[in-house]
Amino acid sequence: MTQDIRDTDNFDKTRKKINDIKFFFGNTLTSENKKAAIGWFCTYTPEELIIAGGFVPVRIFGRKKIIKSESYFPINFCPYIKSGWESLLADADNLKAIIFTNSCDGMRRFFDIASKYLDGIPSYLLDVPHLKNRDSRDFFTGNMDDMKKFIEKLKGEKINEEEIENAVKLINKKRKLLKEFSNIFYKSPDLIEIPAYYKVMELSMISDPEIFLDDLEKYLGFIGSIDKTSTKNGISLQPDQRNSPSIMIIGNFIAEDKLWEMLSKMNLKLASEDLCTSNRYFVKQVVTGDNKDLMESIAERYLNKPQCMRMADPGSKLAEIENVIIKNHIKGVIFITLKFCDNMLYSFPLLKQRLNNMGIPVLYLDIEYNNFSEGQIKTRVQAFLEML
């Protein structure tokens, strides 16, 4: 018979260390960046042509504490943005650039404020189509070359083909190993704990892409070797969690340390999620070869990687929701949106009904951007839960 690692000795020593990310990514963490960085903020960036051009890519994340920001934009604006810009003013120094893209009206107008206040640092909108035919393909590939040339200008030097093919196969080995990750994941949720979880998935957005993978593969072929031993002392890393709701999360750009700290200690299994700071970023590989053209690939990849609910058509981003339902046994769904996001709030009424035909229950939650009341929050989760 197969023993549940939980009854272990070592079981407790084991998920300490594995959910230890300052000890696995220390090189990550403690290396300073050789290479001048360029911020981003939207999954719809494409990281392949930033490195390409011998840049960092680094997603900004915002600062914690709101103070300048505030008498640039209206109240009720969107939290990340002031977050954004609140790390801008006081970071800029540190980037060569800052890219941004159309991904709502927000960030538009976060583009126009960034390129009259931010002096000597050079901002680049990119426009992502809402399509995903073919001439949106070829539409955004122009917008891609585009870029490419503001990157260029950056390096004094014209981007070759060679450049943009070792971006590519960098930034998807990342992909693949982020997936990897993830599996592993979802797989032995008692073992990487979600705190861990997101903290790598953060560590991935921000760092020196090649730095990083060191790390990630390190860490990754530690947990394989964990799962050898146990597999052959007949140790399963598959606890049973039949009393464990598993629950989907769906959200925007969600980072909060506090939220992921509290679901850990709450009786839930996190079995899917949809976030731009998760499986957005890593889902779905550029294709090449077979004489395709290399930008061409490129935003084929973003085009029709994991949607956010602006860039989704409604219908089969519902359909796409419902299929993960299904494939997980998803108990419950909790949406988490920041403040003042239209793309969210006008998402949620459908996808409430067609949750609510399929007998699914779904919590709504509408939070700051890393200022949320913890414990209306704790309240609100312990109650979906017991009634699920």
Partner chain sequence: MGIKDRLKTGIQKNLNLRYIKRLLGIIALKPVLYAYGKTFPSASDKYLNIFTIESLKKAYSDNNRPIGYGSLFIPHELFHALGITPFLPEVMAGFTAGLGLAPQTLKEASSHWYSQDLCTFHRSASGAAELDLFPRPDYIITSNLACDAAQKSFYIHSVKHNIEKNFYLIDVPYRYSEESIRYLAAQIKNICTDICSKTGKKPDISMFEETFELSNELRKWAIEVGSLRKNLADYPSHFNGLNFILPFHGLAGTREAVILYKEIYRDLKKYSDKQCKEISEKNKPAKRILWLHLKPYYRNEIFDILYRENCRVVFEEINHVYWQELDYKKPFESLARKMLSNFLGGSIDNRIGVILKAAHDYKADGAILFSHWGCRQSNGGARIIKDSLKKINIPTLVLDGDCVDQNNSSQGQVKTRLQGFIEILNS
Given for the second form:
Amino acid sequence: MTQDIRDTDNFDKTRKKINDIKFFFGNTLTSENKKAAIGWFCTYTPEELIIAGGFVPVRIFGRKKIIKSESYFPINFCPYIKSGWESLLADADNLKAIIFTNSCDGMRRFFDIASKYLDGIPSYLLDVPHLKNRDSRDFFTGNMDDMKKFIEKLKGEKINEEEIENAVKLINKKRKLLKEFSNIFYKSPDLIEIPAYYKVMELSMISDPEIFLDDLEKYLGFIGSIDKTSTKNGISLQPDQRNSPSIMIIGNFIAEDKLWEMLSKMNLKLASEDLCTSNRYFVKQVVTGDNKDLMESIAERYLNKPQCMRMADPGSKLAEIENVIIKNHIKGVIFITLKFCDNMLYSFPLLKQRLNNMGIPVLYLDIEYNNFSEGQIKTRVQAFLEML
Amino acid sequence: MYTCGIDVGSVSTESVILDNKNNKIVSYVIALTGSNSKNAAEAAFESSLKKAGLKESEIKSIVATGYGRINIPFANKNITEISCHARGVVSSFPDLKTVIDIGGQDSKVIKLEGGNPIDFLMNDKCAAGTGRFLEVMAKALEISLEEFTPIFNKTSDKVDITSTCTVFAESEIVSLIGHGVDKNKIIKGLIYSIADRVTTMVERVGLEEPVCMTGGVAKNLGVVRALEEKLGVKLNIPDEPRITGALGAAYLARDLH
Amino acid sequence: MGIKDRLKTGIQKNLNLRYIKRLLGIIALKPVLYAYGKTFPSASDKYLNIFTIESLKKAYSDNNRPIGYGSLFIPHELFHALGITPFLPEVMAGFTAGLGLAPQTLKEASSHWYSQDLCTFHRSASGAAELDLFPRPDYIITSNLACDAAQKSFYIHSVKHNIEKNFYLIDVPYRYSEESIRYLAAQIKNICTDICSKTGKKPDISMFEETFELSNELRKWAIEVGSLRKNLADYPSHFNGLNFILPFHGLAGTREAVILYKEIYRDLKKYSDKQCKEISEKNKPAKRILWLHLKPYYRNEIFDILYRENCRVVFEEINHVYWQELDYKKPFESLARKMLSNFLGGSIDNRIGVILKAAHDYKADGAILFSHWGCRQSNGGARIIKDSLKKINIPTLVLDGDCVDQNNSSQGQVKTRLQGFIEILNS
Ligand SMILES: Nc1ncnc2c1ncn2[C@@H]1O[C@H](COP(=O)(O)OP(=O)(O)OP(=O)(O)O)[C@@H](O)[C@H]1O
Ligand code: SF4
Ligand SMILES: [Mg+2]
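Beyond the form predicted alone, can we have the form predicted together with the partner chain?
Let us now look at the entire complex, which starts with that chain.
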């Protein structure tokens, strides 16, 4: 009995430490950027090319209260875009350039607005196909070549094969470690809390990859060291034994600290995700081969990574989700979308149907960005969990 | 010679009689519109005549404006609030560039050039950012509209109201009260949230000074202060901001000849 | 009650596929149809309605299989060349508005979890599909051109009818370049080959010959209409250039579309000849309005108000002929070029170019951008469009509303905005 109490104590201490992201990612958080940054938005942006050009890819999270931006976009328009624009209006000077993608109607217009009203900072739009086949891969490879030229112009010289290779290695490693980290998170929700998890995700997208990787490796090392001693002090990285339901979260650009905090206090286990701010970013490696074209390999990775609802084939997306649900014994799905995201909204009728057939309940939420109204959402999530 | 302007708004109806010789307001009346806009217009017109000591036949022409403008058979012409507010303000502020009118159901921003409207924007279909929003919230908080200003002035802190929709904001407030949050801070937060909404509209049309604010909400000095803070400009307010539309209509009635 | 109102109430009360088929069976009988055609004030309106009904009749009768659902911006020449009867759900959504069915179809869509924030053209069409009001498709061809909505909502149609294998998305690139044309042409070719292998038709470029010839003919007449309108000072009150979407897109490549555009030309020509005499007597020339995006397809006052207030819509952006002649010897490349020339694709500069040129050519005094709720691609460009027109001193009204859902805006608000804008034009 006493043993237990001491262990719990110890566990709490360790847990507190593990969730102290500021401590573990101190370098990432404090180091001054030595290299110039290039902003990006969509997970279809090949970061490799930015890195190969000697720049730091920094994902724009917005997080600014939407005021000025409102006058550039309609009321019913993607709030992530609006808030991204707000932050570009405020401090785009920190960026050398911005890469947009042809991911959806909203982004297309965002690029137009930035090209017209943002003086002095070059913007580029990468055309990303909607299909996944050889032709589209070749087409995308060509588009990436074009983007490479844009970066070369910024760099002032050509990007060579080796630079790209190194960038691929670096990002592949980041992906691998993030994957490891997420597996630990899914399996041991008692250990890593939801806000900490997403904080790491965010850092992975906005920081110098080398510094971040350094921190992440040490962090994972620490987590691993607990694992080894787990039998001694009762801390376990084994699948969690609570009987809270395993939830999958499906969404778009969800980066809502208040939401994560709210969820972490609720009786659920986040066992799987499908988000632009997480797995869609890091899952799937670039596979290079001796007689494979490097750019082509990169193109292949992006077109075949966990796909966004914008891609042409909702059927394979649904199958992808179905597999994940079965594999991870998911008991319920939280579908959470930023308002006015057409691709997400259109994906829901079929998803709902499919989940109904599987007997998996789903909760539909649409939210603004960075303006979380907890009261409403909490009641709904709570009711949903009670129902499970 | 006299002309008359009648503004039949969603909340209030105003009638203004203008002496065309010296451009002086002979009389004006502010009344509630109620459920029958035609009756409200007639009643306002008659009592403004009475106040001025004039007969109907002495009024040369009448222009109706406001959302009820179409339904006034005795008016010679109907002209939108946009032109009327523009005309109404330039009499007091001739080189004005921007007008912000916040009434009961509509808020609008009008851009002027040489006294003429060149662009305008009205709120979208929801009531956030209008006088109605404040009325609903006042009810939920059990205070009167007149109390907003003193509370705003004496409260230093505010709570952020995140919901922009009237319905959700109301329930947010109810839950804040339920959590024991200071009512005054909620009120201040509300005033800022309406100022945010209006600022957005002004941004959409583009802010140019000098700026003037009209309509019933211009009576709410809390909103005026918050708006001045957000926009970073001083707002000119006519002596009686609520009659601006009707006054403009009276001028435009004069211009009919 | 006129024949139109009888039609409306009939279908409102009997909203089912059987009734629609029966109704089309009766009204599409030649004598009835031509009697119906006579109720319209002009030859162009008459043919528009006749051809629309005939094309619906075709799509709804099972003797004309295969039937293909096509989204608005795919080249429908493809269907005509392949011998597929086209059916356009988005245009049907316009009809649901016109016939007063949208409240029912939209409600149905909501109950199937289509969000209220989505474009009502697609929502209403999806609701109609869920109510089983549409004929069963054999093929579905759609694209990401102009907006994201079609590719997504049409896929759901394919699931409903279990024909995911016959669902084709034409992935239209962002930029007009030779690589883009190659990528796109290859897709169109693959679709043709695949469909031919399913229908047993021999893929052969000769099948494009007649269709392309007719399509080019339509193009020619549409350009003629445009040139005529550049100098037209007045219009008959019944003319509305936003009514011809079906022939302009869905019937491109048919004889009917050619006949119709010839009639539009004749109608306007007749009017302009007559008008030459009268115009000198009129003292105040009308204000010339350039119309951007679409309009409400339910009964509304917008165009009556404009007409009454002496404003004339002198051109509609959607009637701009953006493509070059098609060459049947290079069918896939031709169609690829047509799609890539669409000014709603790619950068907003494409659209701005068309708008500014039209404002100049048609001597516009003002522009009205009908801001259809839920149309991200069009509304997202409103700010740039307005600023660009302002630079050439043309004021723009961004008029909020909904093309299909009449309950999504208040008539009073629309009226005030419209009237306020007209006052500005006249000041
Ligand atoms: N004394 C006051 N103090 C504070 N607020 C006031 C006062 N009087 C009126 N208001 C506000 O003004 C609003 C009504 O404004 P106004 O009379 O200009 O509306 P209206 O012209 O009838 O409406 P609309 O122009 O939208 O049709 C009320 O909703 C209220 O919020
Ligand atoms: S109105 Fe806009 S969103 Fe709707 S179908 Fe047309 S282009 Fe797409
Ligand atoms: Mg008013």
